[in-house]
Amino acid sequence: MSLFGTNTGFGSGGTGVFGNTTTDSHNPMKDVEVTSPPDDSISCLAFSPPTMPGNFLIGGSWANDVRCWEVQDNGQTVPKAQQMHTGPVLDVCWSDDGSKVFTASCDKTAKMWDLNSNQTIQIAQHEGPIRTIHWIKAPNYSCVMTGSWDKTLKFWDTRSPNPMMSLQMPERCYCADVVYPMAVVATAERGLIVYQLENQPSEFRRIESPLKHQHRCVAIFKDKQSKPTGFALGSIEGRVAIHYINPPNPAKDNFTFKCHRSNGTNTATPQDIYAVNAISFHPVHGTLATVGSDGRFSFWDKDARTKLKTSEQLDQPITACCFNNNGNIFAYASSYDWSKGHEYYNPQKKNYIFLRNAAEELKPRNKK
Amino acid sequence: MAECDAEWELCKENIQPLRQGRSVSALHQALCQQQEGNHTALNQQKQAFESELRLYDGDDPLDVWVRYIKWTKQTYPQGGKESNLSVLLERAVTRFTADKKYHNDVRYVELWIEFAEGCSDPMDVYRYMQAQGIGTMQAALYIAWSEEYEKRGNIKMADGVFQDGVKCGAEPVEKLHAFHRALQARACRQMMSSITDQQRDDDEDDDGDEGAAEPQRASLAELKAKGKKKAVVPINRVKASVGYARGLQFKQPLGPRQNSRLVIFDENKASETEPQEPRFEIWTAPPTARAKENEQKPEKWTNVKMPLKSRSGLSVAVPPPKPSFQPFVEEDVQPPAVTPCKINPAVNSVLSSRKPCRPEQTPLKMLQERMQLQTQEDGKSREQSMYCRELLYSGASEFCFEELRAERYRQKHAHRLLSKPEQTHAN
């Protein structure tokens, strides 16, 4: 079942990496390095859906490109194709059948990339950069949902230049997630809106933020029956909130936990607090992974409310992460997230995408 | 343009006056834009300013703030919450408190004065400014400060402020002198008119004439007491309050004050009116402007406890503490008959006394916290955010990392866009 055996020779850095000294902290976890990573910060990662055989990874970056790799069973990554936008790419997603990839960019457009023909076509237009893009597959309709900094959420039938629907948001969209029939959007000024997608998308509820700081990332989780039941929300100050939509006991069921902080036990020096850059749920176990500005990733079991693992510290922030469709592979990207402004940006610094065997480490603590 | 003219007529009461006057064309444009709901252009311009605030790396960051605030005032003539004007003023003002080079920059001082005028107590702000050395070389500070004193009827202090300004050598000197002279002229006129009003009131007691007091010769003779009573009636009697109602609205006449309250120098007692010297040491942080009820930020309800509800559904307020002494009660006095009423008289919930608002506590604490973060006091704060807080929260609204980066990218490539015949942002 697991893709990479523990004795794989690719653990020490994969193919095509030069200058691999033992003191190099760019890959302290000794995970597989994806070949030909983008030339600038990676903003988003997405694995192909189960409807497609094999594992294909899509990554969008601030170099305006979207790249596609095939991840083979032996751990080798093969660059397959690349497409460009005229501005940095902020989000990517797959269609449910795995034939199309949707990309959203700062150039205020979203494109649909047909992988078979390797052609792209513009499918959406906003008045500001498009921050999130998700594919919605409902029984009676299919569409692409785009969230933008122009404070609108638009839904696109890919065949028409006009949106099927446009919903106004109170503020700019900062992050979103979709698991049919639920969608969650977190906006600037700590806004949080849940949408229901049955029949047609409509606003379901506005929730008062469980966090005190700027929202950064959100991910929906499902219950035992695979129905979306809540979401995890990450903020800019090392905290994640677990929030259920209709819990039996909200005060007890909803909670927040601290993460991506340093000097945990040492109370003498101030604790450094880092932003949570992305959250992903394991598709099988329901446990979650968070990646942060501190250059670490952590795995958590939200039901047992425990931490499963924290990685070693990478020398760069981790900006994106995702699981593949069967939960065996965890991909995470190491690049600069702009958390300290442009002064700390080093264009010469290499960016990486790592792949890790996720089958064992994300098993829940108390298996029921 | 015709409908814009009408627009001005319809809402001119709501237009906030600007000290330097409003440009008519800008006003028309702003009102038209608001009428048409042209929010995208406005938002784009606002966004442009916000980005400029964060990406500016020249020598004069104050300039961006000044332009942004000026644009905001012209674009949102009614003021109001969506203009974020008070937020911007507060941020601009606190941003540069540590920057000595701006302390006597006339633009910065004017921002402070505008901020002070929006505060509940501008005096606090002016005193703080003096303590910190902000604007002490600018005539504008002293002019605004004395105006504030004058509004409160304290001509003496108003005069004192001007003298302070002259002493400090505030610039421009001529302006300071001119305003000082104007103040003195006003004070004299006031005294004169209040005295003449006095005179008229004494002479024409039953005269119901509400016309303006005509200038008359001020009588300086004392009123002679009739009869055996030797008490000297002061020249300006309480009737001066009529003059008060006639025209001098909030300017209290000087006369009664000067005569009825003789200031007896007592070396043991502190001065009773406004303190002559500003107290320097308490002002570690400037007081803040906004009225608390407009705040959207979540805050801890510090000392307010929910009163327990009694069975009748009325909330029972905690009764005031009993006095420590035993009030004297005559022996055969009946306890006062309590008029039968449905509401328990001990329950004070119907008209509860107005809780003393503590404007200096929470907003000041908020500002102090912000100042603390800005100065990065290590020992005190147990947590340290590892991201560029100032960049994110610089202007009126927040940015996220991606927005910062996207702005920089956009600027970097803007010159390329301009050279090519491509469509840029609709302005």
Contents of the next structure:
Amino acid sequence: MSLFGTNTGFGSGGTGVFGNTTTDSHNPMKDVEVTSPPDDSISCLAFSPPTMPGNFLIGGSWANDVRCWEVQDNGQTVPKAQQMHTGPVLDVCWSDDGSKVFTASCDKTAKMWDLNSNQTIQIAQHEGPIRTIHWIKAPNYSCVMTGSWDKTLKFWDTRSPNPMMSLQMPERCYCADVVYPMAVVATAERGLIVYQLENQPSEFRRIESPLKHQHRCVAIFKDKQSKPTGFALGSIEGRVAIHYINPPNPAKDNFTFKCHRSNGTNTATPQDIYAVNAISFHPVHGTLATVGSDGRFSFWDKDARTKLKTSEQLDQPITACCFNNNGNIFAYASSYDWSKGHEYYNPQKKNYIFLRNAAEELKPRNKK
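Next block: the form predicted on its own, after the form predicted together with its partner chain:
Only one chain is given; partner chains and other molecules are left out.
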């Protein structure tokens, strides 16, 4: 019986896989813990593509390392391999065939990790830390897109030391997403740029930000025909914007919602407002998950404009999340994000990656 099958009680039972842990604030949802997590804050997570049999999870951290785990059907995780940068790893992605992993680092380089040979080579160079990395598979080209704090977006064919193309951005790259033929990049000073990737990448449109505070995360969503049609953008002010590229009715179709806040709307006590650290769309249902510095994850239905679920509060922020390719597993990382400064940093506190059965909880409210 697969632990990640559709009809298990995984993550919902009172005892969980590891016995009764009711007093345990590091894992209040009693989800499966990934073995041998990184030794410093976890910055990014990515599951293997559907072309690969099985599930492999990649995680990058501020300990300069990238780790790979195999997630077995019974929920057990097996550490497979690890590679290093000389600075914190800020982003990771997979090639479409699952044979390579690409990693972006504060050491101003990006590397290609061949999982079969367990070798890495440098494939990109910037003048500042590289914040985002994405694999682009177009009919007539394949490349890696890197976004940096040096205010450039570069495209690399992985074989040449020079980029195929370099595009200037108005500001530092803070987050990005790619769903061919669309890319979206959010920058410092609330910049927002959409790129089209057909034939060759080019700037498509600059958008005035729907949010009033610093951008933290962005994720593209698709329409019923699986075409990219818009994006969700999260800010440090506990708010997410749902933005369509060409909506029939912009004033009605585009909206924002508050999330990752505490104390409700009671005006007597000030509301604590936390950053939205990551957004991920469910690959089957098109619903979304957000994770925040408040130490909670939430599941949302953007079409019905309703919240499906909010987790109990973990004892530290949630810094990254992702779904596996069939949407049965939701992975999220718990580690300090320095949102409360150095005085709240506790080097004794461990970092965790948790796995949750996502098959049921992310089904939309009312099937359209």
